[in-house]
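Next comes just one chain, in structure tokens: the form predicted on its own.
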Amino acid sequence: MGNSEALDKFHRMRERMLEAGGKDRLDAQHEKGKQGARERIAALLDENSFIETQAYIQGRAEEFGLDKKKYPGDGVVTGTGKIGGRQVCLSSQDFTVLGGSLGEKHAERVALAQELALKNGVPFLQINDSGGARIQEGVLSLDGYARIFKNNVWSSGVIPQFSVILGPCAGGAVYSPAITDFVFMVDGVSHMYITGPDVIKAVTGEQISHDELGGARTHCSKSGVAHFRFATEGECFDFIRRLLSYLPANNREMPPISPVSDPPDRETPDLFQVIPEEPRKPYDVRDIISRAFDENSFLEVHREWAENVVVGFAKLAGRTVGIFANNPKVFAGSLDINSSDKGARFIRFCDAFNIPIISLVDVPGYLPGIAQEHGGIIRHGAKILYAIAEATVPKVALILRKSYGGSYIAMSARALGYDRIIALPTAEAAVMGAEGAANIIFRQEITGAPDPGLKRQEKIREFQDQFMNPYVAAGYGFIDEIIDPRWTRVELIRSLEMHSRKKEDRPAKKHGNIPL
């Protein structure tokens, strides 16, 4: 073959490759808001940063009788790029060949993808967009689905792992994005689900629709499968670039640190007035993270989800933070068998990743009730106590108001592992409240009384006073320090500086067994 005949070949070949599907079908994407599969990479890549690997492979379409035509790459894209200057590596699935359905050769270059950033030691981000498992390939597509998922396990801990679900994700597709570390969809354009709409309808009768079944809000608010959702792609690959720059490439490295103009002195003199008197008087914890933390710095994880905790992450002198945080807004703050999985899930990644935790305490128990009793909060709120436990990262946690019970070990104790645990004035960490700790304490005293309901509030005043303040725990060595309200971000920053070369040795294992 000589030389002209080789480049109008080369031409040819790039041609077929950048046209994929075809400008019909790629019409079709964006009447639905959604790109082509090369224009997300684009948008979500720094400029002229992708290098695409296994560009010309294809898959088994003719043998099959799918199509007539051959489709260089089979119907996704892979490769490496840059996000904020940073490497990672990435596919994404081209719904205009033949729906994005995943074959073998689709499967070998999503795998070669992921093994690459394990190599590497890089985040692996993938853009779903997939009719499912292609069924004329059969056990071929089923294989694939395996490999990524193996490769999905293995990366698991060491890279971060995005899945960014941007048009149907379907059958066995949904369990390599829940077996990563971040799920975002966008609100019309993503659904994900094991059996859709019309095969629940055939089964069992009922009937519904594809984004009241597996749409975004669905599965960031109910499910919780998803932690992340967005009215447009582009907000998501926004926040995508802004999340990535919280976290460090792998396990090995630190989180980068960010330049800040918040000053690490700063008081915080209006705390106080977020926290109301009365004790049982809801507030939205955001409210203090706004003041305590780095200004503008909060990204929540799982917002819609298990509201009465708040995780997320955020910048403490420009270092990254992991917050996990009661709100007493939601169900007083309480801890139950959605908010446990939501922590225990969150406190592990942070831990996987080398990113401290603060915990901001205000709760009054776990949450009681013959529904979370059979649905099994004893096994789900044991995940809080086994992820801090197991937590080897700098762990501070600052009480706020309430620490009660089993609750108060799961937050706050420092025989769970908490490396330093500082107080406002209105801490209370105790067995129960002042309440019923009375109404057992000082049963017959109250009962004998000529007028019990007067003796009870006497001997609840008595309780509170005698016990019910941070001054007891902190005369046994539970609590580090009390602070004035106005030093609460000074005292986090100090705290961590304090424990930032913190080393654990640990029993030699394979791994434990955390109660699923």
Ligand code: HXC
Given for the second form:
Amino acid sequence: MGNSEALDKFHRMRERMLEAGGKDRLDAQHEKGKQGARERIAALLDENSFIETQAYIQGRAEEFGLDKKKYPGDGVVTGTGKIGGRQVCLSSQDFTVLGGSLGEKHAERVALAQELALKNGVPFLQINDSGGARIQEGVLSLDGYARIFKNNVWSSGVIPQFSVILGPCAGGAVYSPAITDFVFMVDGVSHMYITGPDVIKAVTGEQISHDELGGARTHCSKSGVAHFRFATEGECFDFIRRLLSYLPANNREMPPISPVSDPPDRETPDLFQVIPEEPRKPYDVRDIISRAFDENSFLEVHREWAENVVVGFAKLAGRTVGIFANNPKVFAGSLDINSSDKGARFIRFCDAFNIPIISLVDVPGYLPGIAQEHGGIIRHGAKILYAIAEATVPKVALILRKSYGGSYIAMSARALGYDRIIALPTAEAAVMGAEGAANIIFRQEITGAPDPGLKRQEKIREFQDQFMNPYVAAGYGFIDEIIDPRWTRVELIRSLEMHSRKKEDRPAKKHGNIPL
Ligand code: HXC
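Return the form predicted together with the ligand of this protein as a structure block, the form predicted on its own having already been given.
Complete assembly follows, chain above in first position.
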């Protein structure tokens, strides 16, 4: 082949590769509010930073009766590029090619990109838009999924992994996102389910729409499968770029430090006003977060699910921290099954990626109820204890108000592994609330009194005066300092600084056995 012939062929092949499923199918994507696979990569990555891998890979289409449907790239675009100047690897499924279905070579391509990410120690991002296993390729497709799942597991805790669901993600295909650290969904665009509405109708008779079954709202608020929900793909990509700027590239690096825009010595004069005088009155712990941490730095994770606990990343004097907070606004901030799962998974992500943990404590206990007990609150609640005790990153607890019983241990106990425990003057570290305690330990005195109601009130007050404060726990050395609320931000920064060189090991083992 002469040079000009070779160049002609090069251009023809390249055009075919870029054309993928063709203009009509791309237009159909746009009509659904979706972008094409390459458009998404261009929108997400820094300009001109994309380097493609295995661009011309092709499936063994003839063998599967797909000879007219042979596409260079095999329905997915993979490679590496930069976000905010830092390297990531990624895959982006192309719905215009055989519905983005995953065949042998498609899987090989995704797996190679995952392996590139792991070898280089950079985050891996997968954009899912696919009809699932390519039916014609049968078990070869299943084998491909298996390789991807294994890579997800091997990468877990080594590099951050994001799954961006921008179309269907059905059947066993959902298990790759489920293994990754964060799942992103877009309203009206993303759907995830093991079996779709038609199969459910045939098997159980239940009727439900695609959106209700597995749309963004469902998975962000009901199932907890997804962490972040957006109105558009563009908003989703903006957020991913921001989130990555908080995270290290891998488990051997420290998170990036951003320029300090909020003075570390800023006082927090109005923070104390957030906490109501009346101890049973709710408030939103986000109002504490917005005052104490760097301005506008809070990136909430799982915002719509298990809202009695608030978790997310923030900056403190430019450094990334993970916040694990009770939210008295919902179920009085108590810990239940879902909030335990939410908290424990977040804590383990932070620990894996060298992000200090700050717990903000206002918790009356684990949530009582038959549904909770029968749903396994014992098994689920244990996850938080496990995750905190296992974590070797700096761990700071700030007790805002209540810290009672088993939840005191989970949220603030030094013996569990918190490095520094500080408290506002309103803190109450106790085995239970005053009413419950008085009813038990003064029962005989109360029932034997001429006016039991009056006696109960008297005993509750007596218990409150004696035990419902931070000084008993501080007297035992369980609380390091009781702080002036106006110095909350400063005290948190100092608490982190004093542990910035922390090194801790655990007994050698293959891995622990967290109660799942
Ligand atoms: C092969 C597929 C495909 C698949 C879609 N296509 N899914 N080809 N294998 N799994 C093809 C269609 O034939 C069609 O080709 C093109 O992609 C676009 O699909 P449409 O159906 O026209 O698109 P739409 O109406 O938008 O519907 C999208 C869809 C639907 C909801 C995803 O295609 C669908 O239900 N597909 C099957 C989903 C499924 O059951 N997957 C599970 C497979 S088993 P043409 O040439 O006509 O344009 C599985 C197990 C994995 O995934 C286990 C892993 C452990």
